[in-house]
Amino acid sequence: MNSLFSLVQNETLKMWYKKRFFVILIILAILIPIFTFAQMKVAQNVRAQLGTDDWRVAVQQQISDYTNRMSSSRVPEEWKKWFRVTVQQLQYYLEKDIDPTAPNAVTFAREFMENSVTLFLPLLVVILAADIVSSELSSGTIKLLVSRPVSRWKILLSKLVTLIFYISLTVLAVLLLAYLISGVLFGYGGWNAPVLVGFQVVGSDVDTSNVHVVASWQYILMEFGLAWFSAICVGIMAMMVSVLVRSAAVSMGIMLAAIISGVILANMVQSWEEAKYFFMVNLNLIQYLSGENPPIAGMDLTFSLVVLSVWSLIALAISFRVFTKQDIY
């Protein structure tokens, strides 16, 4: 047990070292800002269109703009489906007279993290796992760490423990940062406001039995436990790639080419159902959470979070098996 605290430790001091977790910091620090100052112009745009502060306003216009676009046939199905299930969604907030979208700095950090955790947050975690082993094993380093007396899997292991932390900072520092900026210019209130969550998605159809309001904070917490996981996931695959291949230029390729392929399969592959079980189309965890219609049909939170583990286990099982039986020297 000492000997892996002893590697995790020094895996901990490599990562800070590298200084990856501060080029994360830093692009979070000057995109944050970006975002902020778009979003409050929209708003801005929006109101000025309307001629008013009311929400139900907003909210009534985008129930009409919906309707009036499921009823043009040059708008695919998929897209009429996803429209449809929006507009009993955004029915269901005016029966129940709850703002989805108050401006405020929690609101803000809700939104940006469900944007986020498809591809911004998967290739943040790139940036800290591609290169976990392939850049030891082409700068051979490693052969340095396999000569201790230590078995290689607590070596692969203390990696894990390492980037595991490293990732759920990550994800912290999205949050808080999101959070923190975007106070600036929207407020730092909203934490005890209410949020819809619960519905299903039935066919074409939602699912309103199961509907129940939480506080914000409470939702919050549940987006970032699911964001965790999915960031979770996409560090273990990367972990793998990074195993297998030497380069770390051609490991981070690799992953960078999975994730984005992830996003262009959950828009274009409704009608290709085999598609659900690649793990990219299942990173968003979150589309659960708030009701959003899935990229393909049968898909649930439970179905994507099995998807997401037996990737895992797969890809934990081949990193410890090649890497403890991979020539280094």
Contents of the next structure:
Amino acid sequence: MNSLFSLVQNETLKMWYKKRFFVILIILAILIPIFTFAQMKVAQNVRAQLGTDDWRVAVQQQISDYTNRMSSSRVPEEWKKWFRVTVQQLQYYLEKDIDPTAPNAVTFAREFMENSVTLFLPLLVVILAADIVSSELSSGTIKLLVSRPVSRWKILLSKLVTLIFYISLTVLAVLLLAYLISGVLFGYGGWNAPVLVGFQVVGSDVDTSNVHVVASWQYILMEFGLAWFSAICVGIMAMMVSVLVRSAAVSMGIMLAAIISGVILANMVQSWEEAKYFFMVNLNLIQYLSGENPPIAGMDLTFSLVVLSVWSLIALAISFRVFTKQDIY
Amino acid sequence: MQRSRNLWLVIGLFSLVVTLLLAGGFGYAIKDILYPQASPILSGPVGNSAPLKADKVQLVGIGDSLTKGTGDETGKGYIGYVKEYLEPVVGQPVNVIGNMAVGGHRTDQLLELLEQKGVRYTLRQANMIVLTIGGNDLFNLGQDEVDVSVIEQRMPDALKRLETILATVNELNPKAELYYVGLYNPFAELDNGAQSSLAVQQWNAAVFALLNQYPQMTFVPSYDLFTKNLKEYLSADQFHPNQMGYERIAKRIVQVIE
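What's the form predicted in complex with its partner chain like, now that we've got the form predicted alone?
Following is the full complex, with the preceding chain placed first.
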């Protein structure tokens, strides 16, 4: 147990000195101001068009726009379904007089994570994890590691724990940077603003019988918790790839291909139902919290969690099996 | 060595705390999604209408595809041109705070729409409302022909619903000026154009009578704008106005206000 502890310590410091985490912070610090600015432009545009700050009027206009697109015969049926769900949710917000997109730093962080969870956050995780094992193989330092009197599974476990630590820090960094940077323009309030959760999509309708209010900070906690889980699944996949493939570039390429294919699949496979068994189609756990229409019928939180867990467990089994049996010398 | 030991303590402890926090959030989310507990949601005070500001025109559109602007390639529709033409006339900014018209809507659908809280709220914010409705009630869309007997048969019910619509709008916002743009006859050049034109004018006359009950409501005729050179002012679908058609409707509305 003691050896595992010192291994984790060793790995954590190694990861720190590799400066990968700083790369992530720099990427975030560059990207978030861009998105903040874009968001502000959008808000200004809406205000200029409507000539009013009243969010109710803006939400109603959004509803009218969706309603019009629904009535067009050229719009595909799946889109109409999504429009209908969105319209019903927006109407519910109006009914309860709750602003769904109050412009503040908390809302920005919320939306930023909503849009990051399928592509951007996994990408950051891959930066951390892509060569977590293979770098040691290619640089030969693994020999120093395994020549110590500790079992190999402990070495890999310590790498896994370290990876989970840094994924947690990354998720937190996304929250903090999104909040702090966007707050410059949008203001730092809004932690207690109400958010509606519990919308259930049934067919093309929304069941509102379980809708309830949570404070924004509770929503953020839940949302980032869900994102954290899917990020860890991505991390475990990436770790498996880095056990199997020696080149960091190749393992990064494999992971990126998998993640991007997930985004593409989620956008186009409404009719190919079996695609829901891919882990990368299930990364967006947040959609179950915000009550969006899942990309493929039959997907719900339990389903996605099971798919992600099964893939992760298999990946872990492969990783440990290969790593402990691998011929290193 | 001591430095990296301290560093490890900081990173290790901090990331452990963050990990536990996120894991807690994850668990909380699962509980909340799988076992949602409905709670009473307090409704806010939406009912109050904000005081109308006299320093700007707050324009709201309701109705069908004509108010939506279908057929105008610039996407403005007559509402967009009203904004353009009216601003110099009144010397105030004209804000289109909402265009809630939906293509293809009939009087019954507009009545349903008027039940929605957001629609009612937006209407209360307006001090000018433009409305087109009835075309989809009378004409059987999707056909090149128009059956005059069908128009006459459908007219009484549609008028009754329009009466309710006007009463509802009046109840929501009696102060806002309402302009109803009358029907024109896109089928005037068909074989039975003379009969269908009569039916359209019959509708217009009946609507005028309904609007006449409310001092703030005005009937804006568009029929005559589309009698000569009809094809010039219709879009490719031979039903909706094109950009020029919409510009003419907008000029007519602004003339009425001037």
